[in-house]
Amino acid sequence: MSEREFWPEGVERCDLGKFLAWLGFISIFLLWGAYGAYKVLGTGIGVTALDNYFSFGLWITFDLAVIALGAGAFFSGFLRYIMRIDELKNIINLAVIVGFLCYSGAMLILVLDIGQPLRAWFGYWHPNVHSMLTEVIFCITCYCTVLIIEYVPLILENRQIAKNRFCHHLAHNFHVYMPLFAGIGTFLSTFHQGSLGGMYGVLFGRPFVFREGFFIWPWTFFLFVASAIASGPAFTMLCATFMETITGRKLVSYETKKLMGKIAGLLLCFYMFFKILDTYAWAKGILPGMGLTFDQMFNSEAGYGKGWLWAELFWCGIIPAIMLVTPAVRNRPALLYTAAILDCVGIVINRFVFTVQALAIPVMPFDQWFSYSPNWAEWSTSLMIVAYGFLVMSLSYRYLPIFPQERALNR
């Protein structure tokens, strides 16, 4: 039985010789992140850039923001399988895929971060219930647990694993539940990303973060769900223009890239539109309660200037906004990928600033501005979760079938 027999029924793949040369490539960032990963767990992670002031970095910026692009997976398995916009069917393989590989990439990133691995299951065992992280440990465990038995049935679809019996009507019954696993999958992405907003809100010791409360959380609770539903269809529809212009293959229409494009718009929209007046209510009205002013805020020196600020507001938000929902925009694919681009740059930022310019700002008179920079152990990792989602992904292409237009597209 040759290679090409485990292929997607009626596509081409690369030689064999090709893939293995990409998967050597991958295979660096592999080597090198698990290097540094020996390096975390055996010696802690003091030999990291983390310290008593920045308990978080790079590692916690990164997951947050991953689980926020990540967030596609939800909200489109939401629209496709409880809203039925059926256009979705040719892009919700990729959806769930993405998002298995953001959250397994951020639960294992969370092993390096704890300090220490082995009193993981003390948050599950012995859990603060008055804590919003307890929420967020059961549902982004049990979300990622989801996205695992959403993407059992692709791997079950393959050419060779569905000429068993079993398996094809394991595959095929795991399909005819999936509404019910997206309605869950929603809920439970819905709840964690707020409440990793929340947890920020209620810090009320870091004033760059803190927020006031709408009903019985933070308004920061309902801005990160906003902002990851804005942004989460948007990195969806640029993973599948990157495998096209990877592989020279068209694996999606344009019809449906536009599609995303503008729920990503309508959404980015809405999320704005709040983020404009929450921004407005904590210069005018949180920090002058608290005796300090917008410009205590902000140090260009030491690298956390207004320039971030403006950046998330204006170029990676309002500017995409209106493009994406700008049919005339969405109808030429350089403008469309752009705004995307600049939508996830932004909600990037917007987790960057939360996790590492909230505790860069002085919050006693004695203290003063300190800053932070990630070294290599840090990026090795964090960029291993890259490879490994690169990795996941190439082989997910080229032995599953999850591009249901790749064949009528290469005609």
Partner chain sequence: MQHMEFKVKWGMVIDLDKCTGCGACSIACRAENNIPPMQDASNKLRTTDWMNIYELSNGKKFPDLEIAYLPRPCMQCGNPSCSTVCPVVATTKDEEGGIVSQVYPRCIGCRYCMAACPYHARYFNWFDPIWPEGMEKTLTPYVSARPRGVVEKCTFCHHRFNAAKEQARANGADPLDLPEDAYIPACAEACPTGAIVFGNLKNPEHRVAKLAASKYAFRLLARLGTDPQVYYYSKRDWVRQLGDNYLQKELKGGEHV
Given for the second form:
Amino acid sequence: MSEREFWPEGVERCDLGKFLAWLGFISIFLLWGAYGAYKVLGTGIGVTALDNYFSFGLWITFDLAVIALGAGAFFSGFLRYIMRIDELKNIINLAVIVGFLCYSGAMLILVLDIGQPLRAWFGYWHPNVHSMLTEVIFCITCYCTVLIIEYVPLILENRQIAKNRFCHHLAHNFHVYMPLFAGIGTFLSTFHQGSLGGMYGVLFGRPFVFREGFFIWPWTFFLFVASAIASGPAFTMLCATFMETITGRKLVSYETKKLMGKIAGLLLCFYMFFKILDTYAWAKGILPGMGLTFDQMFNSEAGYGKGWLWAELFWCGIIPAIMLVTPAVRNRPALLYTAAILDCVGIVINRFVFTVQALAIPVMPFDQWFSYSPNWAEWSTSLMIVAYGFLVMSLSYRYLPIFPQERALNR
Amino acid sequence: MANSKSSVVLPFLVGVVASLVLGWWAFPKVLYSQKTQPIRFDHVVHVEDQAMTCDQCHTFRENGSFAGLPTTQSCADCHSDVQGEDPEEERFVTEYVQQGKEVEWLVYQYQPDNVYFSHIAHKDIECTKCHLDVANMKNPPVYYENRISGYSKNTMKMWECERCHAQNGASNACFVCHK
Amino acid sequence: MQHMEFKVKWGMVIDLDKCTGCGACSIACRAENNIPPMQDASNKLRTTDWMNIYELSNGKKFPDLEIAYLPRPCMQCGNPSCSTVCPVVATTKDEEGGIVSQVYPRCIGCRYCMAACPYHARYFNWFDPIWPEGMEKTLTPYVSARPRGVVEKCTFCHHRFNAAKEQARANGADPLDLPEDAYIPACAEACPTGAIVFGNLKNPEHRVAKLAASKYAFRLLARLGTDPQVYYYSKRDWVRQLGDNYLQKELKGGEHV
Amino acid sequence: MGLDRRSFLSLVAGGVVGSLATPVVWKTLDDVSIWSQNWPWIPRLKYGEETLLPSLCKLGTDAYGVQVKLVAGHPVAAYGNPEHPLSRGGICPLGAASVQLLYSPSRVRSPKKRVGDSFEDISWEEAEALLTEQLKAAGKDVALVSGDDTGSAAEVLAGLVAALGSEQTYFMPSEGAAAAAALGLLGGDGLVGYDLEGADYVLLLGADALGAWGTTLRNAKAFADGRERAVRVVYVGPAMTATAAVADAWIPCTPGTEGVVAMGLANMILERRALSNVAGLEQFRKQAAGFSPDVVATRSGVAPETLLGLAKELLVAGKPLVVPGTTAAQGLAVSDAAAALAVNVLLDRINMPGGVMVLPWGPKVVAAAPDKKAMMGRDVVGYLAAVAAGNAPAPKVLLVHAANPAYALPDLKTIQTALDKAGFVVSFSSFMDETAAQADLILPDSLTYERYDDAYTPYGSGQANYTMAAPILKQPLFATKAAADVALGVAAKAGVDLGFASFEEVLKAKAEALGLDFEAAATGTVWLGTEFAVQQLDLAKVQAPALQESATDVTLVPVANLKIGSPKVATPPFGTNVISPRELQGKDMVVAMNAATASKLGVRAGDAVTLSGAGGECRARVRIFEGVVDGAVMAPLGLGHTAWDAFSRGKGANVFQILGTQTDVAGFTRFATAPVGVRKA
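Previous: the form predicted alone; requested now: the form predicted together with its partner chain:
After this comes the whole thing, all chains and molecules, with the earlier chain placed first.
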């Protein structure tokens, strides 16, 4: 049986040697990251650049960013299965895999990031129901399970595996129940995206992120949900485009991409509206209430200048929002992709400043600004997760029928 | 079809039963190592024959802390020389008293450093509520040590402490028992 | 977690007009609480000092400069920002006396509490603790040695509270009605100028209660709503003003401090 | 029945399902987490009976009572001793770290003999025999440098050296010696003390009383009590020291001009108060007249109205007290001390409640030993400089006790030359300090907690006092021995009779001489003297401080800081954390200067600079700090060790290296401040 027999039916893939060379290239990062992980788990998190002021750093930023960007999975699922936007079937498989990679990758990083991974299950056994993080732990692990359940039928659809009748039926049954999982996933995902925002919003000792509440949730709860669904679809679409560039094959129709861009654009408009309102209310209400001013929240010498804010709100917020809702822009691939990239970058900046800048700001008047930049141990392990994503995605692309349009588009 | 069914169900049941046996019977045997006390101390001789009370050896100090096990010094108040026939006593006198060494007794209720337990706060409770009833034992029981955690098998788990505290209206705040 | 009220509220008043920044409190704390020594302690973002000493300045030019030293233990907040966020209930404020607990064997090391605490009172064990050979024999029996990967902080020498209660029980006294000075933390005991005063804030007879009620007393970042059980005391206006953030217009009246 | 793939998978699946209903997974998960809570490589705590024993802390220049907490007979922590008059429950940073210091990696754990460039462990018999042999060969060419000017151990060692026929017995520099010399200059006799508890106005002329000067802990308690009584404390000095930070006022003055300020005050007081019954008043008045407010202002930077304010405050105060001193807690000019003493005389503050107290020299029990007064009157820096220059014969055997002259003396290059010239250097150091590291023989002293120790009236004490400490530990932790016991043993071997067989006997004799019960003393009873010798002071003999401007623009102000260390000990392991970035950044010492000085020198905050002085050069980083007078650079003392251990070695620079010396009156060397050059590194 040749390796070709494992490919999805009727598609072309690069030759095995080239593919293995590609995997070898990816493995360099995996190995480097594995070494970093070994040092972190073996000697302690002290090998990173994290410290008692910056207790959160690249890892948490990375986690939050990928979880936000991975929101394409639950939101596309929601639109496809619950809202019945049929067009999305062309990209939903990719969205699921991207989502799975983002969430499982974030969990792997968390294993490194918590000081006592052997006790990680305490979050279940001894939960503090008042902690937003508890909610995050519950929802993320549950949702990760949902994503596995959504990913499994894709694996079972491999040409050879599907020959097994049991697997074939199993995959089919999974598909039948997919709306249910999509529903559960939507519920879980909305909550933990929100809880991640809530995690920051409740920090009343951190004027940069603290927000007043809406019922039991601080504003950031909703802002994080909105920002995640505004960037997730764009990221999924970018992933598809990126894969097309690498493989040189057309995988998703431009119509579908435009639709994803439109969805992202509308949501981004929605998000930016509230984000700007929120920023204004924060600067005018919360900060003065704490005896602080807007200017005190920024320090360009330490690397936390207002540039980040303008980049996040204007260049990577308002601009892509306008671009994405403008049909003329959406019709031009280069502009669509640019807008999508800006959208994603904006959300990453948001997660970065909430994580790092929030901690850099001296709250005690006699304290000072400090800077943080990640070191090799954090980069290597984060890149390892990226490499892991590439690895799984490469294998999935090569062997699983992810893109229903691929045959037609490459005829 | 019948054949194929049995080749699924039977092995499955075998697997279940085998793992249950291994898990409930063999696993505890593997998990715990057995240790014996360095000296075969006979409580009965002291309690019944010599009519000693628990607090003659297991004393409170002036500051309210609990001295726990007696030191060799305090045993030597009586056992400066061999008193009886017991070869273990003789061994105690020659190997510990005469050499001024402390006996490394194994504590069945050993709690780790992160636990704070005040005996004086519990002094109205029967010792045997938590401790093995060694006062009625001629031979010290076997000490089972968990190979993974290093705990004694008899070490009370937190939920047991908490249950009793809850039943008696005592605080279950973390710092009541942790340090 | 709902706000709990206690009959006894252990508190501290630190007189910043008496603190010379000598560091004895911090070292006494280290010895008492088994914090390992550090060969290289120059990166202050990585050191563990339950009692950390900040230098405050009025920011003026020579010769009008004034400085003050501010020792910062855990504030044992009445409304802690840290304990509510802990996902595994490793830190709580639930014991009579109001000391915020930190239980090392429960902590999973997520450091969320550190992100939450605006006082930087919480410290992470970045590596396993190391004592120079033999020095581990000087570990006190009071506080368990912490492995890497868990967070720790000042506990007002909680073990001394326990010891005082044991002593009271041995004396046949009420362990929850301790006389003044029956329980004081190592830092307060060590302070050469007696700048650190400790006692029950709810007992009007205790010196802390009197000092805390003074118009010269203030608390760090009080307007955030943390409700600390540590008070500071200074007759210098500029020192009190540095205890919290104020907008320019608020300072003109000067009534907030 | 063959086991095909399907049935194998079923078996495994059954096994998995079944085991979920057993403790295997759950118990293992739980036990693994418990294991993570009690990792075997994390040290376990030891439990046992707790005891509290009194002892002494002599790690700084102070000597005060502490209490050591023992658990099951093992020391775990040092606390202040509420019963001790010099600490009253307080403890200094070195004392707080003292128990852990017992296990410092730099402790010398057995006698060592130099072999080429390294050391060889030897037995005590061998070590004592070697010393005996060297002493016999040296004849009377023996010298002693001791850093313990309160204890009887130095008396025993000095007794040995004197019995061998040598007068070369020295203490390390101290302000006590300078103050006593100043008193002597004015015709007085005794140790100088200050009744800080009784004063209602304290003018500190440079003395960093709450930093590292004198009886620091007692000063702190007196200060705190004084706050309650509204005692005003004014600090005059070149930098914002620990004392200045909490004093009621800081009056900046040009470094080294505290004596000038004192003379200026004397001048103003003389103008405002009619005095009689003061010997030598007229001659002194003439001297003081040279220190007019304008002259003082020019020289010291203290404005005439400020000076006048001080003078008035002194005159109105009921019990004012003027205390001379330096930020370095050593190297004080005798003339400055004399000037301050003169002000106290003018205010009639000698042997008055709240004034300057003249305390008796302690009893001497080792007959052969030189009088402490004589020993304190000798200047070690001058002696070693003379040895280096060849003006004095180099000792064939140099005994170094409780001192680290290779680190803690000014003009280190010269000192080094002298040490190199010494024939056979014997260090009694407990630690591998700089002197021990280059000694020919190390006879490690036990630390106070491991042996008998005592202290008689550390400098500054308001009344004479004597504290004894019995060993806390039954045995020294390592193969160390009390230096005094070694000296007594070696004396016997060398055929010298010092009259005692052991140090314990010396202390018994001392207790007896003071009329103190030995057992009581050994268990913490402190003897307090109540006699103050009547003094006939003659102000005519005051030698006023020189008035000429210093030659350089910039002056170095070294500040002693107990948290960094003392002339005796480097930063202890438990002390590294309290050293702030204001003193040490990475491996660089931080020096402070105000913005005006920095701009004049063309340096900015964070710049690496080279400091150069008469003694040499060192590297530092600049901190802009407005708490330093114009033209001064403040530097922390106690950094820059080259020996010791990783907790102190290679951190910052040793300021002693660059400190030059000036010859002062009464044969003393002054080095509290020194000219310094600053340039970008």
